[in-house]
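The form predicted on its own is given below as one chain in structure tokens.
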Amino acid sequence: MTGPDREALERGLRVMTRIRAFEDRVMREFAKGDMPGFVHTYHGSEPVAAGVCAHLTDADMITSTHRGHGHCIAKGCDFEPMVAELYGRETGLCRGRGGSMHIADFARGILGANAIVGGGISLAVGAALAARVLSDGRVAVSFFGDGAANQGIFHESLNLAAIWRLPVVFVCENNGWAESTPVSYSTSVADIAERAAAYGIDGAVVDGSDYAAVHEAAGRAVEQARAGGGPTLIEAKVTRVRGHYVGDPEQYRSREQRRAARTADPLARLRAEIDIGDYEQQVVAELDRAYESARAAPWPDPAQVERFARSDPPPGPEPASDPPATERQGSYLLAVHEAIASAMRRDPSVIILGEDIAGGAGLGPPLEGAMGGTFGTTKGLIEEFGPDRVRDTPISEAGFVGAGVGAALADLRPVIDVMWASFAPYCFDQIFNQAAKMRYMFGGQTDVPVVLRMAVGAGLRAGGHHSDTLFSIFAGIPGLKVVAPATPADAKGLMARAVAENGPVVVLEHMSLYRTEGPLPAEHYELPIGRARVVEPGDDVTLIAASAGVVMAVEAAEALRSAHGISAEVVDLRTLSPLDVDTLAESAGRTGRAVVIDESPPRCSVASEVAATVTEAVFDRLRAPVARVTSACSPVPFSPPLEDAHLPTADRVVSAVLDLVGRQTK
């Protein structure tokens, strides 16, 4: 590919001029003190954003960084909504929910600036995966700094993109400093682009102050990606003209270094070749209008502080609360399998990702006897839906969960098999900072229709790294919906609904339930998320539980009825977030007593939240404080006697009820 012609150079200089004028104005206005938050400017890197984005369409997708103004402008963002967002106004691109470090414009393929270092890299991989599955010709680009190249997600993402040959370009803007740490100290290689060879992809080092060089290298990489040739890692060497953030005292570099950086002006280099007349004055006038408009714009309504935190429900009426009547019996495992398979038949945008689910699908023909995941729930799906939609992943939780989230931003509906919930900390950033926050942080511009399914629960002598429930961890994250089915019928209906939802849903499947049998309708159906179910009616006490705790509650209710004449109502939460407050309040208010069963430890648990919720709702009708029966406040032990002592039991539930009604077993 030849270098840019004069017309392309003129276009590039115009984009660079827009970026420079914007950032100069941001620095001046921020210094006045009425622009909230933190601001990181793009001074000195203008040729990189302009040279890369010159080859992209609105349909192509980029992920950016906390220093993202330049990328957004190069991709076509208008000044007025950008400036309004910097001021936190309702007219901002993200309606004031994101600010400078989280600007997004999904109409132009900008999947968000990301304040997590390296946070956008796996999202771009997922966007490229969506482009590959949908065969729509889009390309994804991830911009990130040299500091992000030392994050684990960088390596996991490059590996995943390489083995799947995805249409993604990784652009490392190496300004020599990871905040205040020099790259010479933090990085083991002279050029970050050298790392491309480790993943079998192309790598290139370019002078990031030379627009023509960036334009040419990016053109080759984008063309290769669009043609199916796989990813490229471009390292653009740039100069940090300003500090890490506006107001940075820059004590980490000498006065001479700072002075030298100020003289390294890539715009002057291109202006020596190209004349664009009075374009800069036009841009300044445009910025004047943008600032005037932003300062006059309304603040967001404080009464709507929670708006956009959760996705809107799928279109159409809410499904019935109970599964269809059936005489058919089936297992919990079969229920999960049927729900996923049915969803994939009904919607070609549904894909599934995870370890060992398809015998190497996506890397070649599936292996005979593919496991179908650790528990066999995806067995047979590869034969029906093929390797594009059923994809084995490396043991790389952060990488493939992040890719799933990115794919959800780019028109797919991924179901991600995380295997055990105890492994979720590997990918907590991708769940907590990305999937859960994006709709809110970007002002409702996007939905994140992704399902994260994982096995939970102890009692199988698996030790502390395979036995956590983590109910409270997920239920406590705004933006997530969390379900914990107790029966095969509920597992199928709730999984089907989770896939249909427009936002992220965590499905927690208790391992002790996988082999259990029960009524299981054969047809496709959905159950509402956020609706509890009364399993057994009662008058004297309400037993509240989810997942395997429901089995325990039913056992305790029978013991109370037969041995003590106590009528216990059993309520299955089914959904941990949002809670069905109405059903809980009606039951506990009528019986006057409640016991909450939760396999998690007691501190800040779902049991504590339910107890507080019930107390607030029906305090005047309670005859005793709400009791909790939980696991011990320790990791799950391995030794059988210790694990048994750690877990809640039906006997402990019975004892708690007897305490509430003033009776004790003899």
Given for the second form:
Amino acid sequence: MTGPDREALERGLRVMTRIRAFEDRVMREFAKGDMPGFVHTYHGSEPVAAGVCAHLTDADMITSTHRGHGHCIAKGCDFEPMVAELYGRETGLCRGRGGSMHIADFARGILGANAIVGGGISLAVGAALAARVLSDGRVAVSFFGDGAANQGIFHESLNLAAIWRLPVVFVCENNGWAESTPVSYSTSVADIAERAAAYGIDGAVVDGSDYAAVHEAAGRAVEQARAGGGPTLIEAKVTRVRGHYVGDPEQYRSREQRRAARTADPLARLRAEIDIGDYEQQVVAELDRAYESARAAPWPDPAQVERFARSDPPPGPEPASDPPATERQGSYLLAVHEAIASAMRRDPSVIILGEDIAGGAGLGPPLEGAMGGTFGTTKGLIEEFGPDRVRDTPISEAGFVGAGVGAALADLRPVIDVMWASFAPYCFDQIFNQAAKMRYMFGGQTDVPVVLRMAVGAGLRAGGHHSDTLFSIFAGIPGLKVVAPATPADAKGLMARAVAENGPVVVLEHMSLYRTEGPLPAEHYELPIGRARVVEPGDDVTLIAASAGVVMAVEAAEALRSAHGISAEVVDLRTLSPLDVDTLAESAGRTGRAVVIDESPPRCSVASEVAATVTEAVFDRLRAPVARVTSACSPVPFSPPLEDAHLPTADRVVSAVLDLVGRQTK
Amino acid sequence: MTEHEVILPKTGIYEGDVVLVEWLVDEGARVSAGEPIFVIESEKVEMDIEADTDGWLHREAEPGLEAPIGTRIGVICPTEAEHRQIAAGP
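Taking the form predicted on its own as the starting point, write out the structure of the form predicted in complex with its partner chain.
What follows is the whole complex; the chain from before opens it.
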């Protein structure tokens, strides 16, 4: 490929002129004090955004950084909604929910600036995965800085993109500084592009101040990606002309060094060669109008502070709260399997990915008898749906969860198997900062239809790294819906609903329940998220539980009835977030007592949340405080007597009820 | 008026008062965009503030001034003649 022709250079200079004028203006206006928060400008990197995005269409997707104005402008964003977003106004691109560091424009394929260093890299891999699965010719580009190249997610993402030969281009804008830490100190190689070799992909160093050079290198990489030739890592060396953020005292470099940096002007060369007339004045006038309009634009309505935090329920009426009646019996494991298989048959955009979910899929045929997940929940799916939709991953939780989230932004509905919930901290950024926040931060521009499956539960003598339930960790995150089914019929209906939901849903499958049997309707059905279920009616006390806790509650209810003449009502939460407050309040208000069973540790637990919620709702009808039966406040131990002591049991539930009854003095 | 206001700027997320520590250039000096022209203290950190346009500086505040973000402390005039006129006062 040859370099850009004169027309391309002129277009590039115009884009760079827009970026420069925008950022100069941001600095001036920010100084006045009425722009909230803080901003990072793109001075010095203009040729990179302009030269790369010159090869992209609106359908192509980019992920950006906290320093993302240049990427947005190069990808075609209008000034007016950008500036309004910088001022936190309702007319902003993200309706004021995101701001400069989380600006996004999905209509232009901008999947968001990302203020988590490296946060966008795996999302771009996922967007490219969607393009590959859907064979639609789209390309994804991830812009990130030199600091991000030292994040684990960079390495996981490059490996994933390489093994799957995805249509993605990684563009590292190396300005020499990660905030105040020089790249010479932080980075093991002279050129970050060398790291491409570690993953067997092409790497290229390019002078990021040279528009023609960036244009040529990016053109080659984008063409290769589009043609199925796989990813490229481009390292663009740029100068950090300004500070890390506007108002950075830049204590890490001297006045002389700062002065020298300020003189770098990557637009100078093209400006000397090409006359674009009064274009700059036109841009300034456009900015005048954008600032005038943004400052006059309405603020978001404080009454809408929670708007966009959770996805809307799927269209259509809410399904019945109970599963269809059936004579058929089946296991919890089969229930999960059937729900996923049925969702995949009904909707070609559903894919599944995770470690060992096919098991040996990378080895090619014969696939018959492939492992199908650690617990066998996805056994047989690779044979039916093929390796494109049933995708084994390397042990890269952050990478493949990020890829799943990115694919959810790009028209797929991924069901991701994280395997043990204890592994989820490796992908906490992808769950917490990305999947759960995006709809909100981007002002409702996108949904994130992704299902995160995790196996939870202790009692299998597996020790501290394979036994957690993490109920409150996920239930405490705004933006996530969390279900923890207790029966095969619920496991099937809630999984089916989770896939149909438009927002991220965490499905916690209890390991001790996989082999349990119960009624299991054969047909496809969904159960509503956010609806608890009265398992057994009772009069004297309400036992509230989820997942395997329901088994304990039923056992305790039986003991209370037979040994103590106490009638206990058992309520299965089914959904940990959002809680079904109405059902809980109705039951506890009627019985006057409640005990909450929770397999997670007690501090800030779902049990605590339920206790507070019930108390707030029906305090005047309670005859005793709400009691909690939780695991011990320790990691899950290995030694059997210790593990048994750690966990809640039916006996402890019975004791808690007897204690409540005894405390009743009024 | 075609002169360009020089203000105590917002730097980072701090929104409290800012101190003008010292001027780095003389009254009437010719300054160019990007040149440090005064020092402020904000949150106990001193930093240089650069001119954001070319011109002739007229100083209107003395070092030691502690004032809110956005307070005008001078102007940059596009011509020497305009500076003379402004410096002469109303």
